[in-house]
Structures are given as C-alpha cells and as structure tokens.
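A single chain, nothing else alongside it, follows as structure tokens in the form predicted on its own.
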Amino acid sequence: MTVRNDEALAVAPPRAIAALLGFAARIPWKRIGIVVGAYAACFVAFAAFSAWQGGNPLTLVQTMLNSSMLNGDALVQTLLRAVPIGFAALAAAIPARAGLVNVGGEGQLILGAVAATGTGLALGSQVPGPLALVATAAAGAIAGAVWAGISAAARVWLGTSESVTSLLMNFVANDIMLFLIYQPWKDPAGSGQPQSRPLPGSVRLGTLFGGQLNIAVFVLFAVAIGMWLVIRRTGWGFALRVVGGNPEAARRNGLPIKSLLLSSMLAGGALAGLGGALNLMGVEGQLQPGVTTTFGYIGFLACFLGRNDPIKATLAALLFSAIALSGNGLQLVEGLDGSIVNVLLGAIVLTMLAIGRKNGERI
C-alpha cells in the first residue's frame, strides 16, 4: 500500500505540471503582449506630448493615478463617473451583438434623466421611499428604451441607418431637456440658473460607508454580469449573435430578425436610460445643462474598446472614467489643460482599432 502511495505522489507532480502547461498554452500570450505593448506605447506618446505642452513626463503617471485611483475620494469619483459611461457602453454593446450601431447613448442617458426628474418630482414624498426609487429608475429605463426604439423602428420598417438616426436624436434629446429646464421645470429658487427643482430625498440614492459612494456602482457591475450571462447563456442572446454574425443564415433558419433588432435596441436604450436615472438620483440631484457631459459618446468608445463584450466594455468604461478624471490632477499639479486627457483617450481607441483591423477582427 505504501508503494502505491509513493507511486501516486511521484506521478502527481508531472500531471499537475502538464495541466499547468496546457493551461498556459491556451492563453493568447502574443495577443496579450501586443495589447500591453500598445497601451504602453500610448502612454509614452502621451507623456511626450505632455512634455511638449510643459508637463513633467516623470511625474505624469503618478499624478494621474493619485487623482483618479490611489486617493480614496478620487477612486470614489472614478467609480461614480463610470456609472453613466458604463451603462452607455452596455447600451451600445447589446445592439452590436445583432449588428446594430447605437450611437445614441448620450440622448438615451439624457431622456433617462429627464424621465427620472419628472417622475421624482411628481412622486415627491407621497410614495414610500423604496417604491419611489424603483419607479423613478424604471421611468428612466422606459424613456431610454422608447428613445432607442424610434431609431430601431426606423431601421426595421424604413431601412434608415440606426447609427445616423440615433446620433441625430442625441441633439433632439438635449433640446428637450433644455426646454424643460428653461421653461416649465425651471427652479424658481435657482437664482436664474437653468435647472430643475432638486429631487426630494425619497428618490435620492443614499450613500454607503460614510462617503459619497452609492449603490449605483454595484448595480452597474451586477447588470454587466447579468447581460454577459444573457448574451452567452440564453436563446435570445444566441439569436442576437447569429443575426449579427450572419443575417442570411438567421433568415434561412426562420429567426425573427425584425423582433431581434427591435428588442436589442430597446434593451440597450433601457440600460442607457437607467444609467441616466441612476446618475441623476445618485450624483446630480437635479436636471441641469451638461448633466451627461458626453458620457454617452465616451461609453460608445468604451464599448468599442471592450469588443462589444458587456464585462469588458464596463471595465473599459472604468478605465476611461479614471483617465477623464485624471485631467483635474494634470491641470492642478502639472499645469496642463485638463482636456489633454482626450489625446490619450483618442490614442488608445485608434491604436486598438489598428490592432483589430490588422488581426481581421470585426469591429
């Protein structure tokens, strides 16, 4: 018996090593190396550009990290800003699975915030807190879905490009918001500023851990994981992938293409509207110009960077949020224009685009 145990011990290490080697062989090391090298090249180029603008390239990275992640308050702000960006990224990722291009995340965020404002102000303190919170968030999701549904309907029944219509509707959504906060919803106590009345406390998201962090951050990551599971594990998600990958095969197999296109855009718009509502309920507190500050467009880029994968797109949104927030530190510490971080964002997106095209990936 002892001999058999000794033999088992002697055989186990080689088997374990073989398993580890097999696992390591399946990791796309070349791809990882290319991506890491590309990110490093982007930061080197950004450092050189910052030095040309008068910054110190030796302290650049440290300043960016301190102002976005290493400091506790800055990390919270990065997470909070990632909420609307992340939901906008998801709003683009879901339709992309069906081959659609939703550039309307900005407008859907705005309409979500508008609907949340109207619902929150109407409910006031007349409805119990939890129910008021759910109703306000749901109103934002419904508004976002309706707004995205207009572009989807135009694509399905009129044959228009959803990328063009969704982009144009961003400006219409902004005009609707401006009309409301300049006219019927204008806060009489706002010192003449174009803004709505503040949301009542019953529809504001409470803070966690004694700071500014709120539950919207956890909702974002939970939704991202949920949508990843839906895309990977459900028949609807499989059908979306078939339609997006091979529409002719989907048609021949009798898949309801129009319904799938509509449902994917509706789902994406609902997610963006929810993001706009949660951002309003958790951070802004009242509707005002610039309530989304191009979060929708940044989210679209995050979706591209994440290759239309819900989890990767959300992580990309977190990265973009950190980079965008680091502009404040670069302005205060390095004396640079805060918008210089847009150079880094653009470099990352263009570099990943070049890598994807070279590898023959479908963008």
Contents of the next structure:
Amino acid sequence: MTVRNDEALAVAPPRAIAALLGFAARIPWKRIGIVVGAYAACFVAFAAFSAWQGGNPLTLVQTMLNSSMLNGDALVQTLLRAVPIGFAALAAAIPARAGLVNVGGEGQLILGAVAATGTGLALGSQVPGPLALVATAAAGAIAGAVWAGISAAARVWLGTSESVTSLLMNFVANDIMLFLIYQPWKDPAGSGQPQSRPLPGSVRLGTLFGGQLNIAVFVLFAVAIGMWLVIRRTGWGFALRVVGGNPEAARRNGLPIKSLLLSSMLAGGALAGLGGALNLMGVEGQLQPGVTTTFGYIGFLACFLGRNDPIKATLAALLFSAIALSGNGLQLVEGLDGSIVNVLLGAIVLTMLAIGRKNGERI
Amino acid sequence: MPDQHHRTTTGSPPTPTLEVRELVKTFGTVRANDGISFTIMPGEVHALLGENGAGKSTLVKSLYGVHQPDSGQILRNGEPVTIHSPATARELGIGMVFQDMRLIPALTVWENVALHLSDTPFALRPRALRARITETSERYGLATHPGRKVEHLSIGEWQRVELVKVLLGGLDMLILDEPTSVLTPQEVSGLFDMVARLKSEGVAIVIITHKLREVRQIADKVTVLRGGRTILSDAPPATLSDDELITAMVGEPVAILEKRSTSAEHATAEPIIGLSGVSVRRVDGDWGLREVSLEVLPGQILGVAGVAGSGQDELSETLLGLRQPHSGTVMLDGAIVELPAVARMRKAGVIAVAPDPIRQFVVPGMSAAQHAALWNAAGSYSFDTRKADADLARRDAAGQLRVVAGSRRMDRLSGGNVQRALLTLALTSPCRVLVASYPTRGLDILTTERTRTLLKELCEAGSAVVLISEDLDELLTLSDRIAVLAGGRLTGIVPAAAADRRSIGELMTGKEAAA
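Instead of the form predicted on its own shown above, give the structure for the form predicted in complex with its partner chain, please.
Full assembly next; the chain just shown is listed first.
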C-alpha cells in the first residue's frame, strides 16, 4: 500500500495536464470569484427591491432577458441603444488615459447631434449621398471635439478642473439644442412640437438585414478596437499613459504635456460627437428634446466599469444598454416602474467602486 | 531625571539595561529578524550596524513596542518583559527617535511635546511646559524655540525637538534610528555631545547607522546585522578593522573607492552650462535659489552640498531646464536659453538622476522595459518597448547594478530596485551633463561603490557630472569642486582637494567663504 502511494507521488502528471494545471493556476480565480459574486449580489439586492415594489423575483430575470436579448427585435434595440452609450464611454476612456475626467459626454453627444442636424439638413438634398453622409457624421465629430476642447483649453491654460467644466457645459449644450428646436430650426410641419425637420433620406443610415439594425453598431465596435490599438500600440497612446500615470515623470522626460492633454480631450469629444451624430442619423432622424436622455452619463459610468479600457468600456455600454431596455419589459410584464433598472445600474457601479478600492486599484 | 536604580549592588557585574535573546519577527514569508541576540549595558553607546533590509529598524521597533516579536525574549534590567505598545515602552523608560520624524507641522514645539507626554493635564499649562522644555534643552545643549511652529523649523531643530520630547518623558534607554543622515557635520557633533551627556548619566543608547565613521566616533559596542541575523554581537569596535566590519555587513569584502585625484587641467575648458545670478521661487513663494552663479565644466564632477532643502532640487531642476528662473540667465554652450526648455536640454545631452524617483520617475502600471522605452525616446513619441527590453539587459551588463527584469512593474518594486533601474538608465546613457541627485541614497554598499565608480568613469569619459548629495564623504571622495548651498544661496565653491568636513560644514550653516 505504502509502496503504491510512493509510486503515485513519484509519477509526474502527463505534460498536457501539467500545462492545463499551470494555466489554471495563472487564472486569477479569486478575482473572478469576487467579481461574479459582486454581480450576483447586485442582482439579488435588485430582486429583493423589485419584490418589495410588487414584482415577482422569480420571473424577474426571465423578463429582463426577454426584453433585452432573447428575441431578435430586443437584441437589435439593445445594440442600437449601445451606440450613443458606447461612444460616450469611449469619450471618457481616452482622456482618462491622460488622467483627465471627461464628464461632458452628454453635452458632446448633444452637440454632435445638433451639428449633424444642421449639416444634414443643409447638405442632404444638394450633395451626392455618400459625401453628405460622411460630412454629416464628420460635422458631429468636429462639434463634439470643439465642445470638449473648451474644457480642455480651460484646464491647460487656466487650470480649471475639466471634470467640473465639462459637466456644467452639458447643460449649456442642452440649452443650445432647445433654443434651436424651439426657434430657428423648428419644424413647420411639426404641429407645434419643438423638433427639427426630419433628416433627408440621403443622410440617414440604411437598415441592415431587413430589420432596424444599422451600421452604427459596427462602427462603434470598429472604433473601440481601433482605440484599443491606438492606446496600446502608438506613441501617442503610450505618452498619454505616461501623462496620466505620472505627470511629473512625463514633464521630466520632455513630453509635451499640454498638447497631450488637449489632444486626448479633443479625441474623446470627437468620439462622443460622432456617437451623437450616428444616433441621430440611424435612430432618431430628427432633433428633439431628450435626444440623448442621459446616455452621456450612462456612458461615463460604463467607462468607469470598464476601467478606462476602450473594449471593456464598450462591453459595459452593451450591458448598461441591455439593463436600460429591460426596464420596458419590467414595466409591461411585471407592472413595475421602468426606471427601477436604475437601481440595478447604481448597485453595479457602487459595488464595483467598492471592490475596486478594496484591491487597492486606482480608479 | 534618568532612572538610575540599576546601579545597585557593588562588586557583581551590573545588570544589562536590555538584553535581547533569539528574537524572531516575520512578515509573511520574510524573516526580518531571525534569531537576534545582543546586550546593552547602562551608560553604553551601542551601534546597530547593517545594510538596508538587514533588520535594524524591525529590531528596534520590536524593542519600542511597535512590532510584537514572534518569539524570543526581551529582558529589561534582568526581568523578562513584553512590550505591547510604544506606551508600554515609554513606561519602561525606553525612548525612541524615529527616522521619519513624528511631529505635527501645524502645531508649535510645546504643543507637540504636550501631545507626547502622558502626564499632560487636560487643561494645558503652556508656561510650565515651556519652562520644562527650555530647561531640558539647555541641559543637553539642544537649542529649541518652544513657541515656534514646527513647520518653520530646520531639519536639525526638528530633530532636537524630537529629542527633547523623548527626554522629557524620562528614560534610561534611548533608541536613535539613523539620526545623522539629515544633519550638517556641526549638528552631528552637537548630537554626539548630547549622547555623551546622556551616557555620563547612565543612559543606554542604541544608535542605528550604516556609517563606519560614526561607529568609530561614539560607539562602545557594535552589533552587526545581515539578512535578519546577528553577524557580530556586542563587539568593541576598536578591535575590528573597517574591512572586517564591511565584510560583516555585506558578506564579502568590498573595495571602497579611493579619493579621486583631481587636477585643474579642465579648468580652462568651456562650460557646458553656466548660471549667472539665477534666482528661483518655490511654489510656496519662498526663494529656492538666490543669485546663484556657477559653471558646469566637462570632465569634472561638481559636488553640491547643503542640508536638505537648501535649494538642491531647485538647482537640479534649473540645470535640467524644468524651471523658469525668476531672474538671472542660464547659458547652454555659451548661448542664453529661455527656460523652461526640458526637451532642448535633453537634446543637448543633459540627463538626470531624479531626487525622488518614486514621485518623479515611476509611472504606475508600467514595466521596467516601458520605463526604459520612455527614457530612450528622450521626449519623442517613438517608444519601442521590445527594443528597450533588450537595451535594458545590455545596459545592465555594462552598468552591473543588478537591475530587475524588464517585465517587472516598476510601481511594485522596492525603493532600492527603483533606484537601481534609474541609475542603470542614467549611468549607461551617453550624455554631456549628468545631474545626479542623491544617487546612492538608500543603496547597499556594493551598489553604492559601483555607482560611484560609474560616476567617476562617466567623468573620465569627458561628461560633466553635477553630484548633489547629503553624504559629505561621497562629495569629498568624488568631486573636483564642491559648491555649498545654504538657504538657497551659494555660500562657496571650493576645490575638493582643499576642502574638509569642517570647512564644508561651516559653509552649509550659511557662513560665506572668505573671498
């Protein structure tokens, strides 16, 4: 008996198994456990809250999944909704690499939509289709960049906090849009509603696969991957990380800190502006109050949840989009208030904040 | 005030003030103290000698109740004791002055003392306390101003307040953790006078140091630690040679760099950088540098001495083009440069060993190879981490400073490893001017000697070196000329061959050199 035991100890496990064991050892199981547990805890807390509000916690998850992912139409809606949220998340993620906090995604989305409306209405019927399409989207990006650039310039040359200015400028952006749709751009055929004229078809994004899906979703994914590569594989991305990680080290290495801060914020603003324009061209079709409905802020939270990583932030945007849409199902099927999903959203963000701090990470 | 009840019986040998037997303290898997034994007698100055990480600080923190040892015994006047906390230690008559001084800058001297004393009444009696402070200060020759705010004190006075604070508590054993590293030579001799005074009163003194000179100067006994173990216990230093002590500390003999033979042959060379009448304001509005004029010559080591905060950092930042001077001109190769001009200075071959690498060099989340890539890019946007990784290995072979692997994250390294990485990059880069701030601070003896050799070789290859250091011996050994700063003013530039500790020390206190 003892002999056989010794033999068993002496025999090395086959190489494949050893490799597998080594791989398994390298997976941060504890970390994964914490994150999965945290999400589960959020859902349990949310279910309890829903039950208190009169919902049925047992059918809750099924209802939420049905109304966000499990049928084709719902999935398309989730993907479409993820476009503005995802671009707003990227708009926060790029400046975050340089240590800047861009809370202005909302305003940059709005101004992107405003600029796209103006350009689309002006060019749509006069310029050949593809050119007008590109010009409309580009106008949105430029407007978003300009809007973010104001906060960045104030930070670089006046020393004001970009998080405060970009946040406050959201309200200004909203007022600009309201002014335009109540006054100069008001649709004469809109039966008195404050809204712009609808964009001409030549500057609308066509639908794909016979449904409502449009190309904006794929643009978002492509841009997210592109940004991930830019951050990791370019000198600009590397320099941004140095500035964000230790500005004093950047200064001592002779990096142009001002232009790095400015360019990161401009890039972020351009992405949000593009998102606002694409959302308008693909889904909304005309400027109206609530064209963004806090997508900019949700995007900011998505960026936070994705730890400023472009791809993770975009995935987080998808998750938040799905959660937001599942509110519809809860309202229709469970008879709950649709905005109850904000409880889940808040719980997730707060929980991630807590476990992030606990692991001593920079947030 | 010091408790003298241990001098009781006549004839029999006196009871040790403190005896440590087989003390063990582990942190996780690290055995910081691994069976340490030594004995301190009343009226004895006992030096604890060892490299960084040898376990000296851990040991004295166990004696002062900051750490609880895992096993082993502490005997106080022959009785086994357990020291639960610093408060227990103070009740037992043990006082300690920490390396990182523990005063509250916003409070006055007497308020800080009141905080420390256990017999402070609820309603403070400032006048009585101030009188006590003055009395103790005078008795031990520790000049202090009880009414001044601590933030306005010099480092030397800050330390004297610490000492007064500890002495007022009453003690018969005093622990000093690297007390001399921040002091001018004059302040060091003042401190040693106080130590002698305490010793004559029968107080036992434990002094942590890694300077052999100090061991020779004041210690009656020396205990050498290495890797958490006692290598030498309770040895009289006079019976040991420097080589024996260094071998005990390091584990192998180390060749200590000879004093450089300096000459005036470069004196006619054109200066690479020249400052004339440069004044720099600090962020807090005070003057960092005042009317400083000096020349950085190729093939020379210009030492810069001064107590901490005398303008060294402002000087190095001006030389590196990081600061805009308030007035005065900075010349690079004979042409006036408008500062700040970091990229221009860098392009001209001016590089640095930053005074505070953790704050000024380490980028959180980035690997050593990425730091090398950042260094190699020299202000441009072309970062090649893979090439930099190979480059770092090549530099390590040249520098022999035992740098970590390129894949290691810098923000997770110890201060010593960060310093080695920075030194490897700085000392193996071709350059015209190297501004090295405290290059050997916190390094072990082997790396220190290697660093000094590399500095010397750099200078022999024709580079200019500006060596800013708190270690006067280092400055005297390496420099051609020594510039001395006091309160932002240049109080003198003296040839190292003609300088000694005393003359430099006088300049450090602000006395101008006789022109």
